Structure formats: C-alpha cells, structure tokens
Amino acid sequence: MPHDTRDLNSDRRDIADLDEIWLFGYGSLIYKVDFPYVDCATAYLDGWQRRFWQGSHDHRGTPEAPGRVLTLIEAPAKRCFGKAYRVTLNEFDHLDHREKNGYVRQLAPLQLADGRQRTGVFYVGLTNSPAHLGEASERAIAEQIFRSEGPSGSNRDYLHQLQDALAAHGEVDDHVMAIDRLVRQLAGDD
C-alpha cells in the first residue's frame, strides 16, 4: 500500500520563510521539468547518494506490482549532482503531488556550479513508509526495473532517461550505471 505524504507536506512553514527556494532534484525532475520557475542552475548536494530503493505504486509501477525508483541516502563522503530550480510556493501543491508517495521534503545547503550556496530543498523517501522498497541487490533492481509498468510510462524509460541525462551533463554515477546496463543486458540491447 502507497504512503501517500501529501498531508506530511502540506506544511510548508520550512520553505515560506526561506528568500528563494531552490528545489533540488537529483532524479526525474533533472529530465522531467513540468512546472514553472525562475531559474535553473546544475548544483550538487553534499553527504547525499542516489540510490533505486524506493518503490513507484504511483507513476512507474502500480500496488500489485512496484517499479523502483530514486531516493537519497546519507552518505557522508559522497557528492550528488542534480538541477536546481528556483521556484515559488505556488509550485508545491503540484510538486507534493508528484512526490507524494512515500517522500517528505527536507532542507541542505546547496552548492550551485557558478559558486553559489543556496539553501536546497529536496525530496526523500521516508525509510519507515511502505513505499520504501530499501536495499537490494544490482541484479534483483534491474529485473524489478525490468518488469515495471505503470500509469506513467515503464520503469525502463524513467532509469534510460536518467541515464542519457547524467551522461549528457558528464557525469557518473555508478550505482544507476551498472544498473542501466543490467536493464539493457535484460532487454537485449547490450
């Protein structure tokens, strides 16, 4: 069953006050840009990895069959790449949407490439929501990956597109690139 987080967001005391709200993504909204906003800057969040643990019941799969998408973990040697969008409040009502199954928003500081510390707001999926799929395997990943489908599109499309968007910006990230060559081994195009 989805953890529909709308309600947990709906406070938004945390980002009114902020002078600018930067919103982070470090997953489909790096490619998936369906909102308005003012800027939009290449930016990296600090003590932050990618990873495929959280489960899509909504867009990339559905209740009886879960695709797998991105979330954030801690990781304090680490660097997560991303876009950042400057944005206002009127945005969140369909950002919280978007994001509603099992995430919540939190706040970092955000380093912009041109220099800029702003304060970065961002989505995570909580660990204790049904949604959260947790750790597992490369292999196990990319067949669930696989095999996903759901309102949205396959789950397939959401890991390629990620993909062709790290490589497009040059970078690496190694856990969503061995698993797109898994999926790709799976599909027969490797």
Given for the second form:
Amino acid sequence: MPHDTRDLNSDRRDIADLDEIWLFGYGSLIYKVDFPYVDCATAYLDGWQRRFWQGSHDHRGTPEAPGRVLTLIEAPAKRCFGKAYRVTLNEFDHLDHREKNGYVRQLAPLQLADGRQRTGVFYVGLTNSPAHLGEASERAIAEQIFRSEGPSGSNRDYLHQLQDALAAHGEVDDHVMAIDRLVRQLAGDD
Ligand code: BEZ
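Would you generate the structure of this protein in the form predicted together with ligand BEZ, following the form predicted on its own above?
The next block holds the full complex; its first chain is the one shown before.
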C-alpha cells in the first residue's frame, strides 16, 4: 500500500454533503493554520487519544530516517482536546496534500466548547499503511524524535510547539508531556 493517500481522499462526497464543514485539528493544526477559515472554536472529540505512532517521511523526517508525528487512536473513555475550524470544500486540495503521508479523513461527532455539536472532519493515520510506525515506548519515541529532521524542520520543534500550544490552552496530554520532557532531557535542557 502506498504512503500517499491523496487518491483515497479524492472522493469528497462525505464532506460535500455536510451543512457546515468543521475540520478538527489535534496536532500541528492547533498551531499551524495555513488555510483560510470562516469560524474557529475550541473542540473535543470523544473516544480518541493522541499518539506519536505515525511516521513522518515527508515533513519531520525523511524516507530513510522517518520522524514520528501524531495520529489518533480509538480510546473509548478518552476525550481529545483540539481546535476546530469551519472551512469550505476548497481547502481540501491543500489539506489532503499536506497530510498525504498515510492519513485519511474521518467523520465523527464533535463537541464545540460553546456547547454546539457538529460533525467533525479529522485526519487519522491508516494502521495498515507503511507510514504507520505503531506503538513504542515513550523513551524510544523520544529518541526517534530527538534525532529526526525533515523538509519542514526538526521533529523536536513539532513536539515542543505542540506541547507549548496545549499548555497555552491549559491542556495536559500525558503522552505528549512525557515525550516532551524526555526530549528536553536528551537535549540537555532539563
Ligand atoms: C492535526 O493537526 O490535527 C493533524 C494531525 C495529523 C494529520 C493531520 C492533521
């Protein structure tokens, strides 16, 4: 199976049929918003959690030495914090290209912080894609992130920017925080 999921995402009838398209960002989409939007809200996705189980062969690593970035894993009792952006269908050429390394769009109920409930659209790594690296200890993940770098910059920056963005919203994600601390230790920052 190829890493590149643009063909799999090219049928947009699922999102075209929605009254409002709310893109849910749980990773770099929290702090790197390089697309226009008409509304934005803090949001929560129930039943999912962040994990650094997706390989980055194109942004924060290389095909020879992939970095590790986020995907979402189903976790019935968990709630994932993120940012939701109301966008138009026009934005998905850019988004599907940006997230083409093994991610497919998925739809699920989304709770906006102001009480509204909408259908959320989010990107999840296919677990049967070569881009899915899977579970590893937080130490092993930290070591891989510490040494990885790609065309979009260092894997460390991706991690630290995410941790800083979560902290700025008063959010604690144990998985992200533990790996952030380990990487800072490896860098001698702690
Ligand atoms: C996000 O930031 O929400 C995101 C994470 C992985 C792939 C695409 C988007």
